[in-house]
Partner chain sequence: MSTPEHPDALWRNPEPKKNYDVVIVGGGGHGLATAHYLAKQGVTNVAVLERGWLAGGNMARNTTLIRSNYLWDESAAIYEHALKLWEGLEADLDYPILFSQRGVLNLAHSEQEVRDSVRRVEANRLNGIDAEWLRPDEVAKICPIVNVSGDIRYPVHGATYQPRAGIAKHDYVAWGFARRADAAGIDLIQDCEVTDFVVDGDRVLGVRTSRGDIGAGTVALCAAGHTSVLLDRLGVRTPLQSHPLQALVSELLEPVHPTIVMSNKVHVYVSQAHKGELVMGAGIDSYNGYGQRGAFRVIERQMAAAVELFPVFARAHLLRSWAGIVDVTPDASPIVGRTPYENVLLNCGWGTGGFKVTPGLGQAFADTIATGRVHPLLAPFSLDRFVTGALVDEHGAAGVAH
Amino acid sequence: MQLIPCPWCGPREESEFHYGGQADVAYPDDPAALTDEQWAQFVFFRDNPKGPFAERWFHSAGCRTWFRAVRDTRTYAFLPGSPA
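Can you give just this one chain, in the form predicted alone?
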């Protein structure tokens, strides 16, 4: 079982969390003006780097707070000092 470092509760088992996807994805300024293809790009297409990757996590079985963490996609390890 992997431990995920919650900024408020400390390290907890991964079963307490829900993955929220890539962090720092900006919502479109004018969503009504987007074409179907642009909406598909916004909703479904995300970066898939090999290495450090900023993600959103929800501590659903703990403090029920969303936070941002950086995880290495090669090792699945959460990097220390990930900003919340």
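How about the form predicted in complex with the partner chain, since we already have the form predicted alone?
So it's only the chain below, everything else dropped.
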């Protein structure tokens, strides 16, 4: 089974984690000021790269902490040095 490096617990089995999709998607500062197009971008549109992808992961069956990691979507390998 693929091991995922939890920044708090170290490498743990993939089944302990929950996927959170693209990282660094900030909630808009002033949602009411957005156009429909901008709101749609925030709600529905995410990057879908073939290669390194910064993601949110949740150690749901462990320390229950969300963290950020960079993973290669071609090989599924977590890249070393991902900022936590």
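Superpose the two forms; the largest set of C-alphas matching within 1.5 Å is the rigid core. Numbering follows the first chain given and starts at 1. All of these numbers come straight from a predicted model, not from anything done at the bench.
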Tell me whether Asn48 is among the residues that move between these two forms (Cα shift of 2 angstroms or more, core superposed). no
